[in-house]
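Read the single chain below, which is given as structure tokens and is the form predicted on its own.
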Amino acid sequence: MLTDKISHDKVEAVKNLIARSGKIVIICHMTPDGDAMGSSLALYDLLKRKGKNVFVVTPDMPPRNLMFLPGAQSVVVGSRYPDKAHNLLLSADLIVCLDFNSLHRVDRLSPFVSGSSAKKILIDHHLEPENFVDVLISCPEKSSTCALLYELLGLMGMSEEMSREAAECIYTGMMTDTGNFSYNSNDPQLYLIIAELLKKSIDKDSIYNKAWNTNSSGRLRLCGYALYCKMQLVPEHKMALIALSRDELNEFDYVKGDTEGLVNKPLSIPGIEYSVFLREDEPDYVKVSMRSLGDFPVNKICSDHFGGGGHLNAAGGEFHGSIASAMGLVMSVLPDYDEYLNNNNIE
């Protein structure tokens, strides 16, 4: 059904360390997404009824809108409980990397992945892996690393043993690293997948509701002061950019998943072609979001100049200093990618 993109050497290697392994972890990067949630939750799902030994551990806590993943509340928190994490990575049999690309993604729990003696599978769509695992799976032209993981399920025979739950969790995933499918999303195999999915008894319309249409008052209320008070159109460049510092966080009761869609709202608007998120997670530490439609490549800007990267309309990264520095960078860098512009004038 799906175009093999994964050799047969890797898919044999994957089920032969998964066979032989007697406790499995799963991680994550840190401020865990749908994708990664998603994925690392559809195989603990999967392992788990295969009656395997397996734990799902993440950096720091999942936001909150995803917590109806099946079996999220299983997951052991690296920033909750260190020790447990900790010792969980060091006395595994194998570590299943999902949906990173470089040990720092995982924070403080780096030291304790390179560290382990366990055998490691690196399973990622992003671009540029680092080679720290035994067997890599990289295939950067996926949107989602749920849709690259329901494919190497499939090339395992796994897939058709698939649960509901897993179900879910890959669909969850899928939806929410293309924006419910409006962007990085022209690949007909997603929607073969989708299909699939849907076989599996999912209930896709709840699915999105939860992720995306549930909203506590404090998040309506930031995502409505963001765009009225602090979103700034620069005409010149096609570009829309809203920054939030700490205490505005702080003001609104700000939990993980609040902004969760914010950077996409100003695309909306006739002649922006692409938007720019910062959001000042802790004093001088700044998360870098940015969206792009048609060939404006978000990711290149992001790889230049906030150490991240990511795909042509969807890309993230970091930067190390205040909320006013991080905007004053952004906007000196502009005129570097009006080439990239479309060149119809804006309306």
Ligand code: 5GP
Given for the second form:
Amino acid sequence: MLTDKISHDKVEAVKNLIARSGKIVIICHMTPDGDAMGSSLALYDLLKRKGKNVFVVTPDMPPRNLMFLPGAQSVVVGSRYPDKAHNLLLSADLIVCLDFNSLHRVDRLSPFVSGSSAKKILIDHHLEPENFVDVLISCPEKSSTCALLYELLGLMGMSEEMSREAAECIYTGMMTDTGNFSYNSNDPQLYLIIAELLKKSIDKDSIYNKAWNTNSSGRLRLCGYALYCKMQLVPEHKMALIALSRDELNEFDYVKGDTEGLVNKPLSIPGIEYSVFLREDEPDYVKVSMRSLGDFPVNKICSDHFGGGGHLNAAGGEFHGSIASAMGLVMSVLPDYDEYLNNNNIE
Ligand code: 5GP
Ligand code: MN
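Got the form predicted on its own; could you also share the form predicted together with the named molecule?
Every chain and every other molecule in the complex is listed next, the one we just looked at coming first.
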């Protein structure tokens, strides 16, 4: 029960902060995914309908496949409009932080969040949240911030008034953070929430098709190329590695979001227990993504070597240097994690 995790006092504190704040800014993590965008836009829709002066700020551009979400066009993108984003954060009465556990996840907007005199609320499901806020609502056992937010709104007595648009946003985050209910998805509560969202007339099949079944030709070709030409299997360490350089990304007209889901693909090969994806986002800057099965802790590799972290089975980090050096580092540290493979329980 969520009431065991979130005290009545916290629920009241969130309600009171919303009630007494004139200007509210909602912010989510950089490279926003379905859960970050979904939770932000669901809350945005609810607060706007309550007549609040509310804004959503994202550190960088949301991916194309999430632009169908109601309200996505009104998001203030910090990398495009830095002055506007800074001013909104600094002049807010309340900042609601959604789907991240550490201030550095909002990238260059971090000093404007910490430096703002606004009251702050964090609602999140990542492990070990930093406490930089006035009200911290952290539930790592929830599979998405959207599911957590929905339940919190229920405790606040606000789920009845939720519109179909907000329900679409909530469903999107629940769906994308569980791989369309294929992992972290055995909690019966999830399906009770989905039933309530369906009663608000969402079309879940259409949301799936818009969020996940819509590709550019470049994206499809890039994924095909990555799997056919670039996937390396290291069976002795039960690992798969895909690395894409800037030149390769450019050749396929890469835009943010095009490689979403690619890192999961090698996990479908029997005998592969973890998968590493390296993407050279800028010269000498490599974004690292890892996924695993069972008990293999990819968040440990990411925190040990790539200045990152995340969940046991889904983690990320970064590397400053060439894509070849990043690959070299991955290959050199693999043997250190064999002990986890030996103990791995995969059902
Ligand atoms: P993705 O591979 O989809 O970018 O990220 C998967 C998960 O890893 C995210 O939900 C987040 O928890 C974590 N993560 C990704 N990148 C970073 C990072 O740079 N730092 C930290 N601390 N966590 C990250
Ligand atoms: Mn999330």
